[in-house]
Structure formats: structure tokens, C-alpha cells
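Take a look at this one chain, the form predicted alone, written out in C-alpha cells.
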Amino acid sequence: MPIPDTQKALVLPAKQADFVIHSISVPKPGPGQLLVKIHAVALNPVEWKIQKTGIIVHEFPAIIGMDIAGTVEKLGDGVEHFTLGDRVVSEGQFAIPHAGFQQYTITNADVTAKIPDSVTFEQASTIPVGLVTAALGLFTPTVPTGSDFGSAGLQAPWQDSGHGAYAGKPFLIFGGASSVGQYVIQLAKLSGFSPIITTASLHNADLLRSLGATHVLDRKLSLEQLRQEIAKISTGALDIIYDAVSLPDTQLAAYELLAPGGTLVLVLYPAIPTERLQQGKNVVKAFGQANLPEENRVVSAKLFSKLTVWLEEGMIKPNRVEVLPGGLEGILDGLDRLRNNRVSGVKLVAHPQETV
């Protein structure tokens, strides 16, 4: 089927405006890029925050959405290892023409991976933001001086020296049932950490154990109760804690449990009271964007180069999926549900091609 000249897109016309569906041009890929027909796009909490609070995106009209799965429709100059019709997954950007809340998008080939036959478009679309945020927060070797994001700087499991490198060391995750938390668990397992302890609602315990968690603790436990339960599991120092929730109370609890000299990775900006800070405990904020800055792009390219094999071998498992009806229109209800905390243990996914 020929590529159309126009497509449907869910457009944010102005800061904090209501979304509207418009017809816009189908973009053309530049060097090193792919034109992808989007078959599934997954939703993230940051997207309702952009629309309701006006953060991050400052040029309008805008298209957002980052979790993209679809088929390759056109190759830019210099692209290798992809052919027309390939099923692929990639992380978009909050910018026209690279965003996901539309029917066609442009992706950078080096941070795009083929989807194995065993994984659906819907499942694949749950991967990019969650996995990239998890990986960059753990494995980016260096970040630019003065950046407001950072990393634990661990050896990455896609390197021979990093696979299983942390055997016998305990790892703690707050919010293991979140999309990011699920991928943190899996990367911790690939890195050899054990035990892998996570907090979550207990109805998600079986899911999290299937991903690699060895112990699931009730997210409602107090700090002192968490301390007692963790002590029963491991006497090892908690040198790495990943807080995939990063609300003020979880940040403080994680920080108190962190060993001196250890690193706490957050997905939101630090909110630990100044009077509780201790010298030697490191706190960093992950920035889950594969395409930029250059340090992220380099690390993410290595991650995406391994992703197809990891999916084929079941070493990385996608999030559970709930499909939203109504194409791009269905995204509106999905974002409202995310805003009102009415989603647990699944990733909401829309089908842009079903847009009326």
C-alpha cells in the first residue's frame, strides 16, 4: 500500500489546551532515520502532566507520545540492517515529526529494534520509555557536567563484563509493578543482583516474581517495617536502590535504607529534606530519553542492539497490556485514568490506525 500524503494526529494546539485530532502531513525520513507506520503506542504518566501542567513542551502546536511500535515504511539514507515491512519498536520524542500520538512517525535507526515474532505490537510498545529509563539510570557511564540527571554508573549487562557482574549483591526497588519498575527488576536480574527485593501492591507479587524479583514487600509498610523485613532477607549493604515511584515518602524511605557510599536512583526530582541528607549517599535522577543528549544516545544504541535477542530469549518481558478502543481518540480516556491513578500493573496502549 502506498504511503499517504496526510495522516491523523492527536495534537496539543497550545499550552494546557485540550487535545484535538487534526490531519497533518506524513513526514519523510532523513539520513539514519526510518519512517514508521505506528500500529501501537503506549501511554505514560508524563503525557497527561504535559497537557495539564504545561511542563517540558514549550513549542506549539505539539504532538507527544514516546512508546512506539509499528512497521518500517521508508528508509532514510545510510540506514542498514532494516528493510521495508520490518516490525520495529522505538522511543519517540516530544516533537513533530518524532512523536507517537500520530499514525506515522520518524525514528532514529540506531535506537530502533526489530520485534521478534513472539512479541505483539502492543507488547512491544510497552518497552521503550520504561526500559530506557531503567537502563539509563543504572548504566550510563558518564553524564554531562551540570546536568540535572544522572546514573549509578554500573557495568551494563549488554557488555560481557556486565552480565551477572553483581552476583550476590542485594538490590531494592520501590514500585516494582510500575512500567519502569518492571524493567528495573529484569535488568537487575541480568546484572546478577540477588536478592532482588521490591515494594508493590501484593496482588502484583506473582507477576513481579516472574520477572525476577525474589521478594515482594507490601508497599504500605512503614520505613521501620521495611527495614525489619529487609534484614530478614539479606544482611548485605544496599548500595543500589531504584525508586520507580519517587514520591517524597518513598524517596525518604529509600534514602534512609541506602548504605553509606551507595546510590539512590529516582525517576522524579529529589525531594529529600535537606536536614536528612548525609555525606556520601548519592542521589541521581534518571532521564529516560534514548535520543538525547548524546550520552544517552550512545548508551541507548547499545541497549537497542541487544533488545531483539533479549526479547527472543525471554530475558526481557514486556509489560502487561490493556488496549484502549477508538484509536487516537481513546488516548484521552487513558491519560485521564493515569492522572487519577486508575491503572495498576498494566500499560495502556492505543491503535492510531483505528482513528476515525
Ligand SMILES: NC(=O)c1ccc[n+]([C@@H]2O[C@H](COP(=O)([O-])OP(=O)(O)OC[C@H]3O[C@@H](n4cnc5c(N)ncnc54)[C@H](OP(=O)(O)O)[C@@H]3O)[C@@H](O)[C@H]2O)c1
Contents of the next structure:
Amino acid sequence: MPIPDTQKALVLPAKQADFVIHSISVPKPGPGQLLVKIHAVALNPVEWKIQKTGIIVHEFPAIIGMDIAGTVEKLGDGVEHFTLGDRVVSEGQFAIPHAGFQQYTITNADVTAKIPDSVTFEQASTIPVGLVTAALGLFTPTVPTGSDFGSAGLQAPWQDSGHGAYAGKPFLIFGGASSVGQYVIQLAKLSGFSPIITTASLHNADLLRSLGATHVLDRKLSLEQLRQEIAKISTGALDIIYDAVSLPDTQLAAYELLAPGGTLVLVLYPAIPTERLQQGKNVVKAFGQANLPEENRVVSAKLFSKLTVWLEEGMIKPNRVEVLPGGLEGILDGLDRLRNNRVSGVKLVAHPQETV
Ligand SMILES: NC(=O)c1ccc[n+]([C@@H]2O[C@H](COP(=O)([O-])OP(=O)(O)OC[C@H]3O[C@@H](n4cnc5c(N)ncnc54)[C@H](OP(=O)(O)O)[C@@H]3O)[C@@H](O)[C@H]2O)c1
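Alt. form predicted together with this ligand, vs. the form predicted alone above:
Every component of the complex follows; first up is the chain already shown.
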């Protein structure tokens, strides 16, 4: 099929405006980039937050959406490891040519991976933001000075020295059933952590055990109940806790459970009351953007270079999928459901090519 000149996109015309479907031009890939026809795009909570609260995106009209799976339609200069028609997955950006809520996008080839035959476009689209946020929060060795994000700085499992490096150490994840949480569980397993303890609604327990959680605790437990349950499972120091929910109550519980000298990784800004802060406990916020800044891109390129094999071998399993009807228009209802906490243990995915 020839590449069309124009495509449909879900456009945010102004801050906190309603989304509209517009016809816009199909972008061209620059050096090191790919033009990708998007067959599946997954939804993320940040997208309703951008539209409803006006955060992060300040230039309009804008196109958002970051979880992209599709086919390579055109290669930019210097691209070596891809050919036309390859099935690929990548993380987009909130900039029009690189966004996901459209039919064609531009990805950076070094943070794009081929999708193995055993994985569908829909499954692949659940991976980028969740896996990148999990990985960067755990494994980025250095973050730029003065940035408001950070990392636990652990050895990464894509390096020989990092695979299984933390055997015998306990790992606690708040919100294991969230998209980010599911990938944290799987990376913790690749890193060798054990036991891997997570909080969730108990109807998600089998799913989370299938990903590598050894113990699933009811998310309704109080801090004291959690402390008691964890003590029954492990007496090891909780040196690393990943809070994939990061609401004020989960942050505080995670912080209280963290061992002195340990690191708590958050996905939202820290909200632990000042009077509860203790010397020697480290709190960092992950920033799940593979393309920037450069420090993230270097780490993400290593992650994406390993992703195809990990998927082939079942070492990373995508999130469960629920497909939204109606092409790009279907995203609106999906974002509403995310906003109203009506999504549990699945990733919502749209088919941009079905837009009428
Ligand atoms: N910093 C970054 O760069 C970055 C990147 C990605 C995401 N985020 C943020 O990270 C958060 C998670 O994103 P996501 O896409 O992973 O979310 P998601 O998949 O939509 O998360 C939904 C899940 O959260 C779980 N959950 C909610 N409250 C919980 C609680 N109190 N305890 C335990 N589990 C709880 C629910 O689990 P059950 O169904 O088991 O109840 C639900 O399945 C969002 O706030 C998002 O904006 C930040």
C-alpha cells in the first residue's frame, strides 16, 4: 500500500479542550528514524490527566499517546536493523510527529524493537510506557544533575552482571496489577529478587503470580497488617520498594516499610509529610520516557535491544489487553474509564486504522 499524504489524528486543540478527530499530514522520518503505521496504541493514565488538568503539554494543537505498535513503512537515513514491513513496538512522545493517537508516527530506531510472531500488535502496545517506567526507575545508572526524577541505580538484568544479581533479597511492589507494576514484577524476577511481594486486589493474584510475584497481599491491608504479613514472608531488609501507585497513602506505607539506607521508587511526585521523613531513606521518582533526556535514551536503547528476545522467550509478558471499539474515537471512553478507576489488571488498546 502506498503511504498516504494525510492521516486521521486525535487532536487536543487547546489546553483542557475536548479532543477532535482531524486530518493531518503524514510525517517523514529523519535520520535514525522510522515511519510507523500504528496498528495498536495503548492508553495511559497520564493522557486523561493532560486533557483534564492541563499538565505537561503546553503547546497546542497537540497529539498525545505513547504506547505504539505497528509496521515500518519508511526508513530514515542511516537506519540499519529494520526493513519495510517489520512489526515493531516503540514509545512515542507528546510531540505531533512522534505521538501515538494518530495513524502514522515517527519513532527513533534505537528505542524501537521488533515484535516476535508470538506477540500481537495489541499485546506489544501495552509494553513501552510500563516497561520503560519500571526499568528507568530501577536501573538508570546516572540521572542529569538537578532533574526531578531519579533511579534506584541497580544493576540492569540486560547486563550479564545484573541478571539474577539480587538473588535472595526481598522486593516489595505497591500496585502490582497496574501496567507499570506488572513490568516491575517481571524485572524484579529477572534481577533475581526473592521473595517478590506485591499489593493488589486479590482477584488479580493468579495473574501476578504468573508474572513472578511470590506473594500477593490485599491492597486493602493497613500499614500494620502489611508489616505483619511481610514479616511472616521475609525477615530480610526491604532495601528496595517500588510504589507503582504513589498515592499519598501508599507512599507513606512504602516509606515506613523501607529499610534504613533503602530506596523507594515512586511514579508520581513525593508526597510524604516532612515530619515523617527519616535520614538515610532515599526517595526517587521514575520518569518513563525512553527518548529523552539522553541518559534515559541510552538506558532505553539497551532495554529495547533486549526486548525482542525477552518476548520470544517469555521472560517479559505483555499486559492483558482489552480492545476499545471505534478507532481513535474509542480512546475517549477509555480515558474516562481510566480516570474513574474502572480498569483492573488490563491495558486498554485502540486501533487507529479503524477510525472512520
Ligand atoms: N513517572 C512516570 O513517568 C509515569 C509513567 C507511567 C505511569 N505513571 C503513573 O503511574 C501510575 C500507574 O500507571 P499505570 O498505567 O501502571 O496504571 P494502571 O495500569 O491504570 O493502574 C491501575 C491499577 O492500579 C492498581 N491500584 C490502584 N490503587 C491501588 C492501591 N491503593 N493499591 C494497590 N494497587 C492499586 C489497581 O490494581 P487492582 O486492580 O489490583 O486493584 C489497578 O489495576 C499512574 O498514576 C500513572 O500516571 C507515571
